[in-house]
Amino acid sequence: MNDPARTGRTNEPAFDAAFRAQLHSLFAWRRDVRRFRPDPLGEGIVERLVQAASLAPAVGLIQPWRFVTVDSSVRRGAIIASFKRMAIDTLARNVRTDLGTVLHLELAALREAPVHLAAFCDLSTTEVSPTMLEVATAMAVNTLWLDAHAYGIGVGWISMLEPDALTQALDVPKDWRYVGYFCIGYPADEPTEVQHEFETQEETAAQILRR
């Protein structure tokens, strides 16, 4: 139970070792959808997402992130033009077996999601770092995210993009820098397995660097 002395705030909800067990489950079984049913999402869906993104922190609650659906089959062509040349160079320079099953599966994200979502931070918005407004916006998305699977709907991270090319397709304003670009929808198939779970306390362990 939290401690209203500690916290400073006597109205906060009180979180029980079931909803921190609940919540750690959140985290652990969030994954990076590939494969989307082409069921529309209902009504406001995405408002209340992006509502959601809202709550995440940020440096003097500057709220720098900015979020464009990609509706247009003009611009969603382009996004998935510009995926293709960078799949092709990818493939061209790297060794990874996997690879081509990975790229096959983002194109597929590309084509089947009723929801493509652009995350910017506006770089306008304050004199802070762009640096501080980039782990802003990301922390958004991850909030945006997390909220997202709670409801069941699947988020896809697509990496293979050309940020000069998404941004002119988009036409956004030049001080909106690209942050990431994510397919949204309801998945067509079920998590097996945990996919975020770490093997072994000391692989946690091996990423924290001790001063």
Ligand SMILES: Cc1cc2nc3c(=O)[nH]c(=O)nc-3n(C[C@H](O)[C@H](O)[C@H](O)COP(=O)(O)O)c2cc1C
Contents of the next structure:
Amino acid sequence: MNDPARTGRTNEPAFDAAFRAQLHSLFAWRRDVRRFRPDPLGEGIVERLVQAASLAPAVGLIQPWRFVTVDSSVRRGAIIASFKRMAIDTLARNVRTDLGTVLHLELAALREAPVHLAAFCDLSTTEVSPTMLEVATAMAVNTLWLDAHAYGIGVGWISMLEPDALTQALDVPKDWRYVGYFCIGYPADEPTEVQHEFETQEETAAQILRR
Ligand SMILES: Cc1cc2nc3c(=O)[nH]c(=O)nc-3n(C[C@H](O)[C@H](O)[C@H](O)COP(=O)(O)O)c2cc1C
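Requested next: the structure of the form predicted in complex with the ligand (the form predicted alone having been shown above).
The next block holds the full complex; its first chain is the one shown before.
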């Protein structure tokens, strides 16, 4: 009952100030990783990440997220080909000067990351709005992303892929909608501290509209 590591209400652990500070650091230091060491992840690590993802909230406890590990070099080749087609098209239209560098890093990530993981949302549950199912899937991805970072594992989000080509390349059920594609592995670089746009209290206040 008086165990300081428990809240006293249930079996829920008490989250103390030190834990909260660490949790905040996890939020602040999680990065989108684009350069990976080729070393494989240990046995069972992808499964553990997916288990953590599955703790995310979902409407009506429906867990609509589905994950696909992409191990086949042929399928990875199809993904990379899709990325290249979109990159060429985007470069032709976009004037952002650093875009070439970003795309180059993303291509390197696709070639070097030991794990490729695609996230889909199962839309076969017709009583729930597809948007809610997709939002829940994005929350699961965020949980996975944070859990990975806590273990020193990097995740990089690659969104420049053709949903149809990807769905076809991975041969998934027809009710699955593509949500995101992730390169996962140990980061090649030290994490950098990033100044997010709404980091200070004043900046955050500007994000909140009061009515
Ligand atoms: C929905 C979504 C899509 C993203 N797509 C890409 C992408 O295609 N390529 C990329 O390099 N990063 C992508 N990112 C990562 C963001 O660029 C990154 O989170 C942002 O720059 C902030 O950096 P940080 O995650 O290291 O804090 C994506 C992130 C989200 C949430």
